[in-house]
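Taking the form predicted on its own, here's one chain by itself in structure tokens.
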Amino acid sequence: MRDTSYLAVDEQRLEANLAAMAAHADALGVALRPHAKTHKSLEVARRQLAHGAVGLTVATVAEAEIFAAGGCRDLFLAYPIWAEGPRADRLRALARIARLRVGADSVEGVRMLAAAVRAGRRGEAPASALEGAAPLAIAVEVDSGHHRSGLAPERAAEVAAAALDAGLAVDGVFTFPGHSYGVGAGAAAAADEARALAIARDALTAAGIPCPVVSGGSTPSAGAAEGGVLTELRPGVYVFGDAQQWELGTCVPDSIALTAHATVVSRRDGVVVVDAGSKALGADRPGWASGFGRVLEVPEARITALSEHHATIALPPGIAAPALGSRLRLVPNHVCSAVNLADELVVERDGVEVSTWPVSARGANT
């Protein structure tokens, strides 16, 4: 028996999973493009690609140089990179290795990104000339109401149009529905989605420059996405599930898939305290959320309180405190600040250990 606490996936639940949302992306006749910065794992990620992904996102370029080591040569980063210093000649690394496609937002970055692809030490052939190498291929990324990075729909083809000036490849226009996680926000946000990127669309082609990816999806609104606009769905979380999720309505406590494991080492009436805190599960907590994470096996019980080492649990009236020993599996709140904390994720079938996934793009952060 493993000492607590460590994070577990169950297997079937995440082959369940899998498999859904490969059909509902299907069904919508859509490419799906998972975001592996949820799992961190390159099994995870060549379950995706079997199940019919067309690549993976990323978030970083670290996440980039694992998971092309690792196999996954059709990779997405899907954020404004500033290409200069060593991400540059990182960069210009990955380009040789996999297709890879980067996200901008402003005339200024993507002239950045085609001096990092270019340039090269004494006698190195730029990327775009290497026998079989394509180009840099950048997406455009839009704001849909998450008012994070992206620039405005309607300005577009500004940045795109730069890109074809530079030199690089435009795959087409993305957006991030960020503000799809709030309790019933996943719907709004879709639709926002879908606005925001049929303008870009559109903005590119009235432009004379093709636009055949059109790309968005989060997990909490990729149920009401609109397969007529997008061409392409990033959802992460829904590979394992999570607390925010299952209080979204997103997945229900069934299909949660990771979970960490922890025992109780203290109790009083109503209340159990066990050895798992911050540094197993992360201490994200939105506003909306109702504690610090939940319990797989009291769905009405609430982590109200998180220690590094210690998650206090408050349990509903009527329900006895599990005895001093027990054990029992956690939801985090937000499974991929959770995954990003473990060496490796312990993988269970039927209930029973049966293997170990090294968490191989951990801290990747750069």
Given for the second form:
Number of protein chains: 2
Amino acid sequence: MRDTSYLAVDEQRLEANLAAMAAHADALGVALRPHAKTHKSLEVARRQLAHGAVGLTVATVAEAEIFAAGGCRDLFLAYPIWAEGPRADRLRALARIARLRVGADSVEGVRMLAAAVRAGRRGEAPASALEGAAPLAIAVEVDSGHHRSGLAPERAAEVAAAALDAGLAVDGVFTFPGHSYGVGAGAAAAADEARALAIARDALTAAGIPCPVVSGGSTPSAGAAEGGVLTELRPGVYVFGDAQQWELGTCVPDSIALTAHATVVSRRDGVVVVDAGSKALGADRPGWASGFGRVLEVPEARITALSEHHATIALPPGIAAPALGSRLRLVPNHVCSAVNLADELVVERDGVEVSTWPVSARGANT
Amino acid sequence: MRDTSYLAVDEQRLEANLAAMAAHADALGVALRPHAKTHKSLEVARRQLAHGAVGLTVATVAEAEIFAAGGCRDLFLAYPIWAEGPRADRLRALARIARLRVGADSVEGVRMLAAAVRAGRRGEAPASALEGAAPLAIAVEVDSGHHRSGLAPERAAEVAAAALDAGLAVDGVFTFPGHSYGVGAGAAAAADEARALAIARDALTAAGIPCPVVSGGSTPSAGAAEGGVLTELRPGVYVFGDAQQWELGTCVPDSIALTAHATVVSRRDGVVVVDAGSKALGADRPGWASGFGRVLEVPEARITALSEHHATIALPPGIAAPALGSRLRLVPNHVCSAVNLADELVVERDGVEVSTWPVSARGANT
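Next, give the form predicted together with another copy of the chain, keeping in mind that what was shown is the form predicted on its own.
Shown next: the complete complex, the earlier chain at its head.
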């Protein structure tokens, strides 16, 4: 028996989720390049590649370094990297061991990237894994409705042209339709994504810039994605699922592959408190969510409050409160946040612990 | 130049905060037992003890283990520990190297604690640092209005009597007035705290059980705490301050001693995006907060959205958007969550890096 709280992975459910998304991408005729920020695990990454993923998506240079060192040599850093200071040297070193694509949404950003690559040209081996290949490729990030980073799709060619001028390669365009995170919002976000990416792709083509990669995808929008415009999908959360996906209807409880095991430590009428709080689950709580996570064994229950080491669970009338000392499996609202709080994932098969996997890229924020 | 994002501590502000709370406790005539969950740092703990703290408060057995190993031998585990499995052995081992007080809010919980202590009696050294002292002391947790763990104060003697019956020592009573986290709520929560603790103390006294320790305190209520009932304060956040305290009015921006350094990576009219998101700041966002954190240099700005590695910062009309590549210092909403995401704290004096301190108890969730 392990002391709670800890994160546990149901290996069979994980495998089923990996297979299902691989089949979905196959059916759409698009490449699958899953976002590794969700699991931060070399073991899960290897399984994704074994299921046919063309490479991985990452969010930070530090994540790229960890997955490249772990053997994944085709990486998309889907973030508008500002390549100054030590990060410039780190990018150059990375590009010597991996095929590297980096996001960009500004002319200044691509010039900084190009300067970073040039800074290493004299006396260093070329910043590319492949002799003769372009040293570093960019993909232009466009906004499809989430209004985070990314420029207007009509303007994608400005950044692509600046990249070519500065001596970088251009792979194509990408977006993150993060506004898919809302009840019933997935299909509309997928349509926005396709529209924005088509505009961006056409802008590049009109400027005479080839656009082989048209990359989109989030877990809530992936189900509604169409193969017509997209050439690549980048979902992340699908590997484990979480309470957000459960409440959005993009996963079912029986497919949730990661839970926080917790113990009932306090109990009163209709309420129990367990020993997994925001330092185990993360504090994510969108307005449309029913609470701070869910309880796998008691779908009627709601996590009504979350402290650092307490989850307060309200039980509806007629549902008996679990006894002190009972163990419950909590489903985090946002699994990416929960995984990033743990040093390791406890792997279970049929409820029996069979292994632990390190969260190798935990805290890789630079 | 370090790559962003990272957490930086202003050492002079930290020292001023430590001195101010120590003076406040002195003026009240109460002992200061700060909650180490905020900083998880042996260096900060040593400074708290040097400023006169009587010991530390911790939330988990794992935190207690780390601070005990680091030299702090007087610990209050202010949590209703369920002492089953490996945790029972760990508690026993801890009690041999530290003076240990453990929270309890149920008769079942104290019986489980007593069983854990007894299980080690044969063939083991006594579970106490001091020859002849009680092996383990409990403090009864009562609810003062936060409605998390803790039993009704009128019932405190039930748990205390059960502890004595089971062979444990009783230090007294405690509460966490977490409902102090609301605009203007600090003084009322402090009054609730004093009222609940007085009832609990009197209940013990009426049952013939001495109650030398009456422990309360949170950073927002500490300022309004009175010395009459309390014998001990347990604030945590005061060491660093954060955006919640700023917005509650319990700290001023000039006293905020921990920030996340971030770089502007994307920019449009009135909006910049920086490279510190919920994986650096934490996702805490109470309803009364103005956003997902604050920007130390630009108090007029608001963090309107937070992704894992993006903070979207809205600037009001008339405030120029910082240039791409600019560095900003973000103030997390809840500093305890931010610290628990970092492996180290970068220590600065007059804005110059002088050291790094490991976050020794990061992730110590068991």
